[in-house]
Each structure stands twice: as structure tokens, then as C-alpha cells.
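Encoded as C-alpha cells, the following chain is the form predicted on its own, with no partner shown.
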Amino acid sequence: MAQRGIREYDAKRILARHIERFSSGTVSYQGKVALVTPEQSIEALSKELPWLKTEKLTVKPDQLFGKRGKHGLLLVEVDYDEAKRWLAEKMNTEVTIGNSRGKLTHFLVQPFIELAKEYYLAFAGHRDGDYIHFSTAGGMDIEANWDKVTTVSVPIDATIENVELTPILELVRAEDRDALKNVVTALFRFYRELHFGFLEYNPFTFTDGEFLPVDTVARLDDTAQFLCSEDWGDVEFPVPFGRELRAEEQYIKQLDEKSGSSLKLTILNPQGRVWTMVAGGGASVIYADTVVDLGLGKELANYGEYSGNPTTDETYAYAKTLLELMTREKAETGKVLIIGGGIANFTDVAKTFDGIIMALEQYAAKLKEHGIKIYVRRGGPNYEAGLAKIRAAAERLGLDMAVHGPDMHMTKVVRIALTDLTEVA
């Protein structure tokens, strides 16, 4: 599972959307959200939502970071007029957050939420199921006191119905406790089959059954996209705050965005020695977590996937650029590329081999030169037909190539990459 964080503005959108059906109608949630950018200011959207200008209002940057209070940034029970203000003057300027620098861009708007109560709630995926954390003493300083933060487990082969809840409801209010856990079992539901790998609402309370979020942060499993783009919406994946795509992101980010396969990039040190170019989500992840449990992770230069049966010509134009950005610069030790993936399920290996050997033609010479190392391993449809192609490829182009079916581990074509590296340096 790849987790990939998402906007505030996003996570109550898609909440408002499908609230009432995990909760069969207890549980409520207006999702009065606006998001105002460079492009779409508070002006425009009040057109559409009329509540911005009746109602008081909460506004906060929503750019993938948090502690929006103790840096300056949030602005709360304040009218329209206010708003328009504040914004016209945080918009587009640089500020500083932990170690990241960056222009702020996106601010969330919502109306502001009388707090007579902070509670805390939050979900998380582990190994076997997943966590649900909950406390009485919800806040910005939650953390401080997490002693009091009650956590159950629910396993991934059972429901919310089958968990005992009692744990997380005892320093409840008696009165609310049937409302209460209501809300954490909708939003539970919501969480899991929306494919949610981190959830979390702090501070949140709850009255008459409208549940009234104030904070959210969430994070997605962006693997089941094929399953929820519909249930999601046109949900956005944001770079992290003060991180600009570059121009070769950003290419293949508009590729993807065109396609009905998943084409994905991100460039972490474009001086690494080690590349990879790996088909599924899921199989890019094991492969860099290989690199990283190999002690080589500082030498990653990028993550990424193409998956879904891509084009042959999708397939040449990322790995084209794949191998542009590898050859940029030269390493004295040498780089290695791992051109990896599970076993297939339906994307045609050969028709992507295809695509990847056009782009290994117009790179040959350079990949001699910088004295490039490549192991191939994949399994799928055609499998045999692609591996036969790739190889005879990299005869005819004179490059330096070891090429596996699926009886070679995934994990183990990496430990011989890294090793062959290690041992040329």
C-alpha cells in the first residue's frame, strides 16, 4: 500500500458524500468546505456557497502540514469581509515550517465550530487490521497527552460490529455514548472501504448527531484508486509542502493524468546510483524498501510506478524520461537500473517491453558511457515473449543486462543489483 496524503478540503468532501450511508442515516456531516488557490478566490466560491457570507468562518492553509495555529496561520470566528482580508494577504507568500520553505497557495474555509467538547479520533492501518485510537482530551497539544489516548485493534478479517468498544467509550458521558459510538462506527466503515491508510479528527465534537470535524488529516492507499476514483471524486495527491515538481514530475503527472493506467514519478536524489523502473504500486514499494533495508537508501534516486497495462508509448515516454534524468550526470562507482515487478495480472509484459526497449535504443550510448548496470525481473501475460525481446535487445545494443523470469524473488534481484554495486565501488 502506498500511502498518499491528501487535502483537508478533500478528506470532508468525500466524508459529506458518503456519511450517511456507512452510518444509515445517524450520523450527519454538512461538509461546508471551500478551498480557495490563486486560480479560485473566496469572491468567486461565495457565489456557489452562500454560507460564506452568513456564517462566521475557520480559515487555514490546507498544504499538507500541521501546527497551522502555532505558526500563525489560522484565522478563526471571523466574517467574510475578514476572510477576504487575510487571504489577499497570505496568498502567495513564503513562509517557513519545520525545515520546509514554500508559497502558500491552498487555504481550507469552513464554517468555525463552537467547541464545547474536544474529542480525538483516529484510524490506522497496521500489519493485521487496524488501530483506532480515541481520547477525551482532543487538541493541538495531543500529543502531550497521549497517556490518555485509548487505542483498540480491529483485526483485518473482522468488522467494527465484531470489536468491543466499551474501552474507548468509559470516560464518555453516559448520555453520550450510544451518539458517540455511532460516529466512530460510521466512520470506521468509511475509513476501511474507502480504502483510508491514515484518518485522523483532532479536535472533533458532535451534537444531535451532526458530527462537526474541525481539524482532519488523512492519507489514502492511492493502489485502490482503480476501485474508488469514483467513491473519491477528483481527489488530488499534492506535493509535500515546500517540495516543487520537477519538470520530468511534472510530465509524467500530466501522462498519468491522461491515462487510464497509473504513471507515477518522484525524483528523491538525482545523483543516486540506484534507479528503478517498477511495474504495481505495490511491487514498488517492496523494491524500495529493499533498497532501504540494504543500507543504500541514501542512494535511491527515485520512486514511482507504471501499472494498469499501460501503452507502448506510454511505456517508452516514461521510461524515456527515466533514463534522460539517470544520465545526466555520471558516477565514478557506476549506477545500477531495476526494471522490476510482481507477476502481472493483466497488463501485457511484452506490449511494455516494447516500449521500454525504444527508450533503451535512443540511450544505449549513454548507458555505456555512465556504465550503467541493468537487472530486469517480471512476470505476467507475454511474460516469456517480453524477457525474450529484452534480452535479445540488450545483445544487439551491447548492453550490460541480466534479465529474470518470476522464479527469481523480487527481493533477491535487488540484493544482487546492490551487491554488484557495492562491490564496483
Partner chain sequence: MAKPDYVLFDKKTTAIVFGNQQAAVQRMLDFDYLAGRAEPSVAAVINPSGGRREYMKVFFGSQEIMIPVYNTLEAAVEEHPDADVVINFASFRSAYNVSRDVLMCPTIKTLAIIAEGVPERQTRELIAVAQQQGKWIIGPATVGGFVPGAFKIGNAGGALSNLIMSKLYRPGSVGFVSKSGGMLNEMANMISLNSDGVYEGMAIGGDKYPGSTLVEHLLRYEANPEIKLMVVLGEVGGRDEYEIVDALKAGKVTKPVIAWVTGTSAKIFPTAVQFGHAGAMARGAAETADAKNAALKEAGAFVPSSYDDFGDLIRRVYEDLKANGKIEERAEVEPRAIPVDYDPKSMRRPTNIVSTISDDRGEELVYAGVPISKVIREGFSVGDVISLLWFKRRLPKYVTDFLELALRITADHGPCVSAAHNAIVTASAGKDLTAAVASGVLTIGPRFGGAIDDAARYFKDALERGLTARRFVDEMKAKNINIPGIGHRVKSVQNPDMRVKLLEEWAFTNLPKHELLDFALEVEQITTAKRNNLILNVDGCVGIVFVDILRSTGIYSEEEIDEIISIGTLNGIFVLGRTIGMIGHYLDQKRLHSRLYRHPWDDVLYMLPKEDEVLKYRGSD
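Let me have the form predicted together with its partner chain next, following on from the form predicted on its own.
What comes next is one chain alone, with no partners or other molecules.
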């Protein structure tokens, strides 16, 4: 629950629905955008959106990454047939963007816009208000040209109408100022009232009364869903590029969405020998950190957490998923599983451990076969009972397990586990 990126397609679609309201009719935006996916071809879309066949088009991936031109993933000023050919060629191909490798699955198609002038406009929140960043030198290298960006801050409790926009407006020709003022004012109100965390148009241009954005980057504050679900419409929060969810991650995500508790799982390295199952959003990060800080980052198999007093069943499902993943491939030198956590505020430790024990029972044979050592450290309500139960289960099942309570420093088990692991190697 935080600021999350949305597709350019959604950002533009939402803007088209609301711009008239936020500009009191002084600014229009046609919102000609189409989203082509493996399930939705440009051909199918062209029946609903005739402009796809009549106008010159721009086509680009819409998967939360920028610098598409530099990666050769930008097609401009083409007709329908050319766009269709290019889409067929690029769809479902794998590309590398920065450190991420992933499949191209979503493309934005919009009319090609001839730019006489490339403007830059962005809105971003800060503690006391919101920044309006504007530049007449928009385009690809805005970061390099940041000294040409003019910034105005709107206090959180001020209305845009009461803020002096002159520093921005005087950057354009006198006859364009009213039009620009209308654009900036409307878009700011749109950004603020629809709970965007960040909204950037780079580049864009405008005529008297019409707003013409080329590229858009937007993040919504997803916690405002309960206020904005109608205004946002059916908006999608895609995972970052290259982070396509594995089946197990997808499963935990679904579990998380249905639960009042929090259950998270990210697989970092399925061949990794260090697996963690840690309670608590804060503690789970620290366990992962410690593995990295102690020099075994490349062995860290996963990041994940369970918290907010999950039920026994939920903990069982979560633990089972992890144990299944870690017993798929054998490592000659064995593996370690760290069942960690801080001192809980109100999570019932014994209750969550019941779920973990059920999973351990199911996977006991495999765990032994794979030479997996388990390290437990936990505190909080009912922890004595929880630790006693898991200790008894380990004895009964013949598992190699060390159990510690809050008298041991929280991450000490990481050090012990990693020492054991490297000594074996």
C-alpha cells in the first residue's frame, strides 16, 4: 500500500475523463489512446477506435519503464499497417532494460504529435505541499537539463488559484500565458484531487484550449482507492518491468489480498541456499539486510514476510509454499531456513507456529533429504508456548533445528546459520 506506478494508457484515459471538470471547460484533451496486449490486437481495437486507421501513429511499450527511444522501442509517425507489423514483431519478445529482463506485452498506441516546442511539466508531493516543475526544454534529457526547470510549490492547504504561477508563465510567450495557466491549473487540480503521488508530462505541447501530451509517467497513491475508485475507473497497478510474478509469488499475492494480515513473497534466487521466513515488515527487511551485510547476498533465495496476526491456515499455506520452493533443487552443500522475527506486538506466536509446524510435518522427509538446517528466533505474545511446540515438533520429526527466544539478539541466528553454511562449504 503506497504510491504505485500505473500505465501511461491509464493515466491518459483517466485524464480524458476528468479534464473538462478540472479546467471548467477551458482545456480539452481528446484522450486518443489504445492499449494493445497479447489478448487485444490493434485490429480488434480499430473497430472501436477508427482513428487508428486514419491518423499517423506513435507506438511504444507501456510497462512502467522510460527511455524507450534509446532502447529502440519507439515507433513514430507511422500508419496503421506499419504499426501493426511492428507490434506483431515486438509482442512477446524479451528485452533488457537496465538490470531487468522481461517480456514486452503491453503497447500504447496514440496519434503522432508534431512538436514545435517540447515542454516539461511534473507534479510531485513533498511534506508541506506539492511541487510544480516546468521547463520549456522538455524531452529526453530533462534530468541533464534540470537547471532549466522552474519550480513552484503549492502549500498543502492552499488552492492553486491562490498561488503565484508567474515564474512559470513568464517562460512562455505573452500570448500563450493564459492558455498555459489554464493547463497547469487544471492538471494540478487533477493531480491533487485524484490522489496522484507523481505525475509527469514530458514532453507535451498545448494550443489555445487543447492539451497534447506525448509521454506520461504517473503514480497513484493506492491507499486512496476508497476515495477515488469511481474517478480512477478500472485502473491496473502492474508489477515493475522484469518482475513478472512466479506462480508461487502470485499465489501468496492472492492469499495476501484476501487476508486482513500481510503475506509477502519475492523470489530473488531460486538456487540460493539461504531461505527466510520472517514475521513483520520491519524485521523481514533486517533479516534480508543481515544476510547481505554478512556477504552472502548472492545466496539469499527470497524476501518475504508474514505479519498482522495471520491465521494458522494462512501461516501453513505460506510456509508450505516456501518449503516446496526450497526443496525443488538440491544443493550439495545443504541449505538453511531462517524462521525469524522480532518481538511481536500482538501476533499470537503459538498460533502462527502451529501453521508452520503443519508445513514442517508435511515436508519433513524432503527437508532431511536436502540437508536443510532450520534456525528459529521469535518473541511476542505466547512465544514460550510457540517455541516449545516447534522444538518438540523438530524432535519428533528428526529435523535439524535450533530454537531461540528474545534473549538472543534478533539477527544472531543469521550469523550462526551463515557460519554453519559456509563451514560446510
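Positions refer to the first chain, counted from 1. Model, not experiment: these values are computed from the prediction.
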{"item": "Hinge residue among Arg243, Phe206, Asn202, Phe198, where one rigid part swings against the other between these two forms", "value": "Arg243"}
